[in-house]
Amino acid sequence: MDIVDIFSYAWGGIKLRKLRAALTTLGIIIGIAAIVALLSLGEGFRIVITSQFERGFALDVLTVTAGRGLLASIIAGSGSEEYLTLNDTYIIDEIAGVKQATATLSKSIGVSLGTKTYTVTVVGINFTEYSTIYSTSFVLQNSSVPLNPSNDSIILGYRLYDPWKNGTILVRVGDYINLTWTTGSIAKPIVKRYTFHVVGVLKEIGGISIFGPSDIQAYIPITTAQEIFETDQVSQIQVQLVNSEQTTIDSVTDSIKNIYGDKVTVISPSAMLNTFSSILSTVQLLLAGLAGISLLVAGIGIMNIMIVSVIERTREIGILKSLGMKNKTVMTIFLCEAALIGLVGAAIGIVFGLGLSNFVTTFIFPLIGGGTNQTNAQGNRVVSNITPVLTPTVCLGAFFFGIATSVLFALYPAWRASKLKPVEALRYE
């Protein structure tokens, strides 16, 4: 027999026991559908993180810290006795490939919006030098930014101004509002307020940003900023380089540690990304890993039933065998039924990840919080829409798994029919 008989009439054994090949093919379904689903949903996570990352990055700025580690780096007041100043800029400014080096303080102070007063995370900066590194994102709705700003000017992230994005405005270009420092200790607090005047608003930044401008933050001069919280140390220095190439980044990164030692941490959006991109791809893997169990359990169940099905059509073996059908023959025949029903559950299973994971989308995130338009009482995003994305590595390796489990599990039993003698085989009952 050639390969489209055989093919043919493993086909025509499958439709003569639909029900049983369909219980069969679900096991297949319900893996594969898992496995796609989970991956879908972890691929299109990871697109909506890496692009709001790259909205809320400069890859062409580095993000200097004192201390060690990126723990200590991303945690304000980290307490490590290292610690940088602005006259730490101009030291950096000279180190070649780069443009423009400008500090920042950042703390979180009450922030009165409206009649209510919030925890925002209040930044100091040079207004100039800020705004020519994060040309893109640090960019005002209505006007530009003042380059010389007085003491008590203050500019708001979009969110601060419009937390839902519904047209409630907290506050507008022009009012005056408060600012509460609280210092000293718990059980003696020194309580300090400060009056600013709105002279901006910036246009909408979305994504996730660390180091960056942010929809959730405030900006106020440096100066003033070191005046309030009583300090001359900053909380990072935002280097731009001549170009965001890696050798660049090299080059500027071991100069910087030349420099300071193991006393800084010198932070690459890029290498964060790729750090970020390579986690989500080991979660992917694990889920897939964990959905594959099904699998196990669906291959399980087609030894079974194949089993079943040699022993139910051993005389049909032994007719076979009689009419001169050799044992590769046999085999090769219950292998391709295995095969088929691989295939069809491969196939019906990648529509219904595809599905599952779309209607877990539309309509579960949601009731989770997980919808574009769900935000909390600040109007953070709590989690970005996810599309699940279907990639052509995953479509293929859902066939593979699908048909390679089927096969791998009815090596057995198609073993086993091959091996039964013709005469033996006419007399089963």
Second form
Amino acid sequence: MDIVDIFSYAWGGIKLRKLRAALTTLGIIIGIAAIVALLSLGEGFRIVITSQFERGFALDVLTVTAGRGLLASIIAGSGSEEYLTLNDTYIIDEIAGVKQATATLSKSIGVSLGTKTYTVTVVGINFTEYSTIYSTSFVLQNSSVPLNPSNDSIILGYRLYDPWKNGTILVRVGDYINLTWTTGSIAKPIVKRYTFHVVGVLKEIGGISIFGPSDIQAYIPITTAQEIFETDQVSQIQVQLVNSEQTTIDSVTDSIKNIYGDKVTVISPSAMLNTFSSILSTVQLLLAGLAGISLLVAGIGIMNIMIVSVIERTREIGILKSLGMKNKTVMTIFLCEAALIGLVGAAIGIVFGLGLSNFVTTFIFPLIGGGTNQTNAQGNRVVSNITPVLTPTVCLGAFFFGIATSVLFALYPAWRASKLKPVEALRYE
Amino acid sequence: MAPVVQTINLQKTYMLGKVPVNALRGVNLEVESGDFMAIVGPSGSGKSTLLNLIGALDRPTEGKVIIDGVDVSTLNDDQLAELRRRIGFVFQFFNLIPRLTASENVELPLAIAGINKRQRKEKTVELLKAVGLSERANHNPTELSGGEQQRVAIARALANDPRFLLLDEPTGNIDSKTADMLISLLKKLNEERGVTIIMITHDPNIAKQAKHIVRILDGKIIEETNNMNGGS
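Could you switch over to the form predicted together with its partner chain, since the one displayed so far is the form predicted on its own?
Zooming out: every chain and molecule, the one shown earlier first.
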């Protein structure tokens, strides 16, 4: 019996018990839909996150921080006792492969915008160096970055200027705004006020910024920052390399490590992206695994139904064998029935999964991303920008798993069918 | 000429729970090509067991079944399946596949044997015509009378040009008038096409139509007669 005849015979078997076949297929549909929805949302999430990171990143810039790194200092429970100063930029500047190094000092302080005071990260920078390093993102709206700024100059990120993106402008270029810096103890706080002159507003950068310019930060000269915050420390040193090749990144990282040992942490954007990407992949895999459980349940359902079907069709199997059908053909017929259920289930499941993920991004995510305050603005933007992405790999994988699950769980019933003795099968009532 | 079917000291023992039942106790039988043999006996005499063994549906406990010179006991499952393609079965309860039409039922053994679609169609049309059911080709078994179903079963049994037809109480489930028509059809096939026929029946009137009558009782052949009136 050729494969076309086997499939057409198997299809006839499915058509005979439409409701049962539909319910069996439903299990596969739900399993595949769950996997496809989670993976396509995950993929969409990854693309948004990666692109948002890349917008704020410059791949040829290393970030040097004092101490053993962010995670280590969180685990240790306190900040590092080592610290970097402006002098360190001169040391790093001398390293081969370094184009230039610039220091930044950032603190969260109160900034009066319009009628309210908001807590904003204010970053002390060298305007000239910083705008050269981040030449694509640190760009003002209508003017160029002042190279010799006065001590009270401040540049605002786009969302401090137009936070809701609806034309409600809080502050304009040329305005004077107040910065409030609180020191002292909690019991006896000392509040200091400084007035700054807004010399520019950055063009919108978009994306999430970990290092480098951001839409929700304000920038003042680093010397002023050190004066206000009464410190000679800097938070980070941004090191621009001659190029973004891995060998350059590695050699400069090694050189810095040679000078400072374990007292500093060097972070490269590409390494961060890779780490982030691999974390996302793991999470995605975990989610798909969870969805896979529903596929497992569907498989058990198929096995159950197939066993019942084999019992019901014992006599039919006997007839087929009396007509000269071989055991393996009988087995193939039942496996083909399962494969067809898997194929149809996977096809419908993929469509449903994509529909489900689109439904979630269209109707559910906007409900989550409804807030307008500064702190969760970035998160909302990420969530509302997600478009589900169905990659060919996921699509093929869904077909593969749909069919494979069905066939795998049909193996035992099909084998049972093939092993029925013709004389006993024919006698079955 | 070698017989189409030969059984040598054929024995079959079933276990009924823990009690062994000797269904066949040394049957020696020869069926020549072109024969029309009726095997008769009361129920429980072992005639169905004999038919299952001759049809390669079951394996004997002892003794041999030789079909076309081949000892069936030496064959594996696949070879047995291929052998069955050369045997035409007709069952008491027709055993048609209910979801297939009459013509699809007839076509099924041809598909199993791997015959191409065009030849299958031609053969099916010819067979249904031979059993007088051309008009009913596209009907499902449930839409056919008992006699019609049995004729479809005969057409199906003839599909692969079998070495012999094995009929198990073919008239057991149809009325006497239809039974007469069926027997006429079988005789015609035997005479005109030379089809070898082995038929089990408990109806003496039907048995009388055969060329040979083999009487079986308690798992043994007790009488073999040539029927002078049979086959004509």
